[in-house]
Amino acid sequence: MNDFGKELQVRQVTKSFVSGGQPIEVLKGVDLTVESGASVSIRGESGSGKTTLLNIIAGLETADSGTVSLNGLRIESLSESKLALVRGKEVGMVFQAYHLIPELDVAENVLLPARIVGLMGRPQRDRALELLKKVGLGDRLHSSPSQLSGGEKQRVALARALMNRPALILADEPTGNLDEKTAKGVIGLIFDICRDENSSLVMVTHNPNFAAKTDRQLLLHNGLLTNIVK
């Protein structure tokens, strides 16, 4: 199989945890390929391993076996410092719980990924302002996260995830804490901006309507991914 041009390749990834002294196999040989600019949704029961899979793709957790490649780089073979740099430049993450830094204002939160990879000049500040305008918060640059609604916090988190123009966005239940109307707005922004930026998207969601917006719908069940036919 020719994998040239694929942004993300997951091959035969396994992961087990110990519960009550017994090993629980959560991922049993997961395969996933996401091409540049494509979108994929993953649904599944609570505890099926969806978040674990995203964390392994991002290099936040280590698989027991198998490989994950981002833009041709095998992340399991990278040093911690190299992995952190690749993650910072190539991957943007949007979490259910926002994870904004309360001591930083909105603009500083969005700039955080650039600061982590050592880029903090005028282009980065212009980029942060551009993204905040795109998500409708261009007038809230100096607001504290505590002054924002849940939907506004998630829009800041989305702008932060896109700060370094990552090839891949990983979204883990990005609307889980939002009401239906706000959730629809955030999902629309995620798809619009990923399309504009040509970022690939892997989104975990429990909402079948949001999942249906992706190019491919997958189900994680019994440790394996299967296609959901539209």
Second form
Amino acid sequence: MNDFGKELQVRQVTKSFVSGGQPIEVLKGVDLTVESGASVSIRGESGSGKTTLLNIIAGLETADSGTVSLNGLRIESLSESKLALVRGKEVGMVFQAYHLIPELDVAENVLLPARIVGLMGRPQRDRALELLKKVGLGDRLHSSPSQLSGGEKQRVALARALMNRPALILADEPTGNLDEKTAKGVIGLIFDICRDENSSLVMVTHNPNFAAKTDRQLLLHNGLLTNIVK
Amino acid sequence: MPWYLYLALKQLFPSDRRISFFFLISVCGVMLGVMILVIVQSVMGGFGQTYRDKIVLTNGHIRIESGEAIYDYQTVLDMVDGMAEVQGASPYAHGVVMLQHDNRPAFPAIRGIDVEREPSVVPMQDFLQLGSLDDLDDDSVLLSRALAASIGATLGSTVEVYTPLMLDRLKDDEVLLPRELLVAGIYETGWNDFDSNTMVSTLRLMQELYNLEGAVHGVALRLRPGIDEAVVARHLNEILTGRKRAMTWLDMYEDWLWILQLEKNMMFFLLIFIVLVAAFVIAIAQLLTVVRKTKEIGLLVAIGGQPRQLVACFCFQGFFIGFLGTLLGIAVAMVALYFRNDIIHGFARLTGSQEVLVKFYQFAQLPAHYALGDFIVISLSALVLTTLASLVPAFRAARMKPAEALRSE
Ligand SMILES: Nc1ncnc2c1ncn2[C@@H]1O[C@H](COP(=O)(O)OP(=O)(O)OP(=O)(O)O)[C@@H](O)[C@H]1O
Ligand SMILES: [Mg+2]
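For comparison with the form predicted alone, provide the form predicted together with the partner chain.
In what comes next, the whole complex appears, and the chain from above leads the way.
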């Protein structure tokens, strides 16, 4: 299989933790390929290792064995600073708990990833505005995160994740804290924007309806990923 | 601006509020410490400067002595008179005598001065509270105020002087007759060393009392303003003949000046603890912030931040607090120092101690001396301490595992 090109390849990733003196094998050889622009959903019981897998893909956690390559770059072989740059430019993360920076207003939160990779100027400001308009918050640029509802916060977080035009969006239960109706709106936005931007999407969700919207539905069970046949 | 500096500033000045409370308190702490340090160091420096001025005023800059009588002092005078750096030179003889008045004895140090030349080195006339330098002749003396008080003499009194020389005569069974001298003036210089137990006579009288046969004990020099006394002294020591040595006032009062400096340094050492406490406040507040912001720190790494940039972010906050606190501290201190006399007198009026202040401390004005070196040392110490204080929380933040930070509740 070709390791190059705009895609994500996860090969035989294993990961275990020691918890309370007991080793627990969370991932036992996970394989995953996501083509450029494709979307994948991952379901699984609580504690099955979904978050751990996303963290390994993002390089926030190191796998015990196996490889992760993103656009042909082997994540585990990168230096810390290089990895940080790749994470900043190629990966956008959305979390269940939005994780906005409270001291920054909405626009500044969205611009933060651009600042971090050292790109800050007119184009970035325009893009932040455009993204915020897309998520329906074009008129809330200078609101503080504390003044936003949960759905609004997640829309800001989504705009932030997309700021640097990442090749890959990792969304970990992005609607976990939202009510059904708001969640639908946010999910709709995620799919729309990922299509517009041609970003790949790996989304962890418990909601079968949302999972059904992705190109491929996977189940993480017993430390292995399996396809769910529609 | 790098993102970590930007974020550091934003955490100090959040978008939704004008200013963070923690920031305000920390800056105040540093400000207080720096303020006290600047005030105390400046006033201590002021006292030091006053003393140094007094020493130079009462001693001149340089003394040439040889440890024995100098007979060729005229050559020395001719030589130094020809030096461009020298403003004035005056020969002197000194010793100890026994003084008696009304059966009250005292053992003052006595200095014989050349009445013509002395004013170019020590402005004796300015120190006289009673009498005049013009009245000083070979049958009269000037007494320091403390000495006059201790033997109950005043202007116009007659005092009896015994010299060590007379003891020798006593051994030879000669009749011991004291020299009777008129008090022609009472002086006070404000320099304790000079005021406590001293008297002044003409050089001729002193030569006679000590049987010096026209010799002197030394020559005092006053240099022109701005001349480095050490350089002149070094030059003199190269060209002086015999055992004659030139000593600057800094050499003469080395121990004393050292103690003065030691006191100032001790004050600095004690007061820097205020800044240190402020630094602890910063460290604790920042530690709390790091714990409170665990998830945000995880997030920053998740969107491309690096641990060492996090260190910079937190250290910069400490630095900035230190910087602002130092600036404000210096500013407030300068204002307080500017109004120092009003403040002291206001305080004295409040407590009804104004007279005591003037009477016992002998100053109606509080001196202050602004030394650039003091300011630099104080500022640097404050900046280093506050920045270091942030280092602990910063490393804590940087050491966090991002995955765990994001997972934390
Ligand atoms: N740092 C860690 N130390 C010890 N155990 C850990 C650590 N991180 C994760 N685990 C364990 O690994 C397992 C997988 O955790 P993970 O968060 O990936 O599950 P998840 O599938 O995301 O669950 P949920 O749906 O509840 O979010 C859990 O049993 C968890 O306790
Ligand atoms: Mg999870």
